[in-house]
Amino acid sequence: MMQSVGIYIHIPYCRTICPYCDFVRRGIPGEVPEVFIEALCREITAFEGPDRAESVFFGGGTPSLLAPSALRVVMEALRQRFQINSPEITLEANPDDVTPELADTWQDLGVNRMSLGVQSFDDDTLRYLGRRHDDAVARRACEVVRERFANWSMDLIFGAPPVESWVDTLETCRRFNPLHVSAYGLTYEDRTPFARRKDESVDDETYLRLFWQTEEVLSEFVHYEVSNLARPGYACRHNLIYWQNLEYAGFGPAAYSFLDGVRSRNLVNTDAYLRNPGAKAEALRLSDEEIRVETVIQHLRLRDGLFLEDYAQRFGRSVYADFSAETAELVERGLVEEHVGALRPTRRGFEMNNEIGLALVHPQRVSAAKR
């Protein structure tokens, strides 16, 4: 079987620079540069790996910066360079960004999946996070991207103030019923505005009342992964490739790589990376043992879990015999359980996922789950 990836696109553009973002972005007053659309055209040539690509994700940054021309362009460029067959596109983009003629350029050009950056439908919480749009705009893009895509996904942020209003945020979500939403608790990083504001952050007890709040009024879709919901058979094709720890191919400054066993980054910095796009700031080939570990804890953000027939037929090998006495742990732990021959997180285990991946790594192995 042809061998395929998973292609992602880092647009790193912004119009305004949110206070809690530590993504690779820059602040820009207009289109994104025509120097940025060269190089990135010229590394996807330049590729040397897989020809086919399983599906295409516009991040950023914001995607929906690229005006029609540019976006025209990169696609041509990845059409040349990939064998792309009934794959997933999406696009991320801002609600204020949005207007019909624009959504059905998007559509034209072979986009079939929208991700609307809402983070929420109440206006204080917007202004709080730094949005541009309002509750009105993110209405309007809502009703633009539902006419015009029978795929969508909406992008919400949990735990700002004030938190009351996330249950209202939630059901005019559903009422506008995308066919997926990510729903993301908000931190406070070390390196954006929001550091100087760690104490606003809402207690422990708060964010898994919120984070509950997301299944509960959202019930008709799957929570098929830890901050991810869909209806049945609209997970994102996309990001079950990282979940499932296969392979993929990241492009535009700071996207990462998982190609024949070695995970790489690009150059973060956009004017070292417009120098020389492809050039790379980290490679790390992974021991046969790091892509089984990264494997197992992938998985078990998952629903499903990991099913123990494909890890044998995948390195040959039982789970447990390679994770005996992890698993065991974290059976008794309460975090996972062996159901219908499969490892899958409890509800505690959902709570606690990062636990999960903390006793799956021994001191003495390197795992990209804890860089």
The other form holds:
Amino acid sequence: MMQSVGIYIHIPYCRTICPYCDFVRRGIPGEVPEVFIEALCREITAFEGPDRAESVFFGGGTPSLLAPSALRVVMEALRQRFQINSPEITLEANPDDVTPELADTWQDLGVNRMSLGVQSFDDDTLRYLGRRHDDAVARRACEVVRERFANWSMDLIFGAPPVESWVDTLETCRRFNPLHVSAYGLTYEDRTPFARRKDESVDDETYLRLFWQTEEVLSEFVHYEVSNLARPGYACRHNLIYWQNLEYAGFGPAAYSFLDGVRSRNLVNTDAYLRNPGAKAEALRLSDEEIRVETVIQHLRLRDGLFLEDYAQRFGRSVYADFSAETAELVERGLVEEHVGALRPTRRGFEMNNEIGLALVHPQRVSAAKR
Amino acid sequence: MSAPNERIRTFCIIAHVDHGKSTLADRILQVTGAVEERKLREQTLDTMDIERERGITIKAVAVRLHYRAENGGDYVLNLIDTPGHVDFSYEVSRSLAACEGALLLVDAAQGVEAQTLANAYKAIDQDLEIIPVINKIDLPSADVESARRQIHDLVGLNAQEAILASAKEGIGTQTILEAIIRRIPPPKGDREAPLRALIFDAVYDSYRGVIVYVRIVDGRVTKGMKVLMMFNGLRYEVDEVGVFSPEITATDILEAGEVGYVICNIKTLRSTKVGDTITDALKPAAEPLPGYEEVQPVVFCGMYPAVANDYEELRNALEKLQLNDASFQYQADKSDALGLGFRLGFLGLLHMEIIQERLEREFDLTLVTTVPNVAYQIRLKSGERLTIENASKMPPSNLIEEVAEPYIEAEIICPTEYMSGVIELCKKKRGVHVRVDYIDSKRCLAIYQMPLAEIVLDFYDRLKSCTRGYGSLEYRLIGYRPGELVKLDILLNGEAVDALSSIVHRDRAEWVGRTLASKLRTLIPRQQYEIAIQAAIGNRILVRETIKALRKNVTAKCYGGDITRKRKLLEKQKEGKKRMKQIGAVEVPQEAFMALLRVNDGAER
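What would you give as the form predicted together with its partner chain, now that the form predicted alone is on the page?
To see the whole picture, the full complex is given below, headed by that same chain.
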């Protein structure tokens, strides 16, 4: 494989904590502390691994809390350490952080793709989700971003009450016309304040109705991944790395990396990270079999699925040799179909995506490999 | 050199679980110097782990002790440990038959329990000298007078002579030993008569083969002697005789009155029948000892390996296990739903649980077990008679003239305030009232006759819960009785699942079917396709439940760190699926096969 990776930068700070979010984050009143930026730069500088990067993704937490000076320092460190050719550089932003000035600065510093955490254009829904912003703020932020960035994405959440606000949110989204939309079904994650409210979640039928409504309203978009839609050619390059199970380097607390067959995670606690940036909380060397399983599972989240040729080239063997019974079962169950040289999920395969994974994993063979 | 008969006393201890039998046995071993204190592993006589954990004794053990009495005489005491549970009542009766006396141990705080009572009656039937011992007198809640009264009223013994003891504190041990010498008669037996030795237990040892526990009633047995098992007709040459003191110790000879072991190259426990009489093959006794019975299993269940590949392993495990427990039976069986497995027969429910647990624990097997059932005697219209041990083997109802099921008589003791609940429970379980006695102001004894099938299901758990744990139960088989019994089928997507069939009383069939179907609906997880669950008698569908198809199962977000986490989660889920059985297109979890046990969880009607 060519030594080129995706870079993920985790900014673990938020002004307020969204009750449904299960990412690693903490609340702070002001800007991202300087010690964090120092630690992050130290980690980037000391990174041992590939030198070339094709994407940078600032996620969080809330990367829009980064002061322009801080972002500059981090970008500087990245450019020092990596050769970044025609990159996709994404920054996630909260609508209420977005100002024309800040957006100008982000652009100046090299950010060429914005991901705006709109979630909804309905005030009641936003309140239910515990967001800081309202509909008006979201619209203003969209204007600001749209004027400056050709390539921008909007994050939306469906399934939060009032659930029927979803169509309006989609219509509004369509009018702002971003190149990319991430539409996530609201999940009441364990270990979040929302865990206790699981009984408020919509039933499966409603969930799926809303799920398919998304691509119906955003009809010019390609529904290229379970939760992601894009205008043709504008799929998120960085996230495609995850779905194709390629290599990435994560910086910042709790960030994951997948390099040279090892999936590792940085120290999760921010204070611990600050003391020891780059230290790993866990590192797991995956067996070839595990990598193959994960690769197939991840690809089958994508509309285009897995090209048989790609698999053969990457692993030197046929996907049918490795997963003959499993693929047959999945085709039989109507979850996967064969389509011009590719295995791809059907509509049912999107709805029941975890069943695909379940059919593909091999707990027995894994434990045998460990022995 | 054997001790003369008048210097031998042979006894056992009769007690309810937790009333302190093992502690008292340990005390006796200690006082007689058989075991040094520092070597005394807590409860020496219970040797299997499961026994120790459950506080019950599965295999009887006999120990020879030496005791110098206050009268200056040296005595040999044989302590025979009896199995403590209802399932092993035949073994208990054979152990008792090997004794001249018994200590009746009653917890001063708990009083006489049903189990104690049943075994005490057995001892009285066999003319044993019974010495009542009231134990745990050191407890603040001890009520010695009430215990005395119960011993008098219930067992019919002179309770004024009861010895007060605390095995835990070592109080009364000496008095007990003296009473054993004074009150229990020495063995009679004629040492010059032809050999008659009662087999009261046997264990399998992987180095020595079968070790047979015997009480020599007449004559003597020595190494090299040719012996004959009078009931099963097998002949052996004796390799070794000896005693447990408590370590296994070879001796030259065992003579009438003595208790010990015989090893004679017996390969499997199945060749040794508890209750059989060993005699001299060259000079056989005229009559065997009385009381021999062929023990028949009364409770049956199917066991299938969760993974089909483990079938051979399960077979090996059963073979090995039967080496040291010949009282369960097994035979190969094939279920349409569960594949190749075995049908096992047990002496009772606890016996079944012990075997199951040993299979999983000692042999690391994952098993799918079906709900236990009893054997039914069927008379066909053609006049043909058959016994079925498996509901799915029941002939079509139009061919059947009569179905009979085993009945038991149950003795239940519980505090008076719970008695109405117990009576209610017995009624619900098709119990026939015999009588209810008041033991004292606080406790009652209820006697009911009821189908064993009801006991086998969940009676004991129900009893415990409706008496807050205070109820105790003892039962004995009283024979087969005809009943309005029908086969209840469960169909998944229209196909009857043999492993879910059961035989139930016609009056309750509809209710059981309804409850079972709705229970299954909660136990079988939603799957990609809709699942129809039906309960049916013959062609008549009683009820239909539907498990709606799983409409969605998708994780919204899957980025960097989620990938491996998700794979591991899926693997764990799949591991759980391994415990499920694929029946047609339906994956059925193991609990579903035990659902019948939980049918009564809901309120009836």
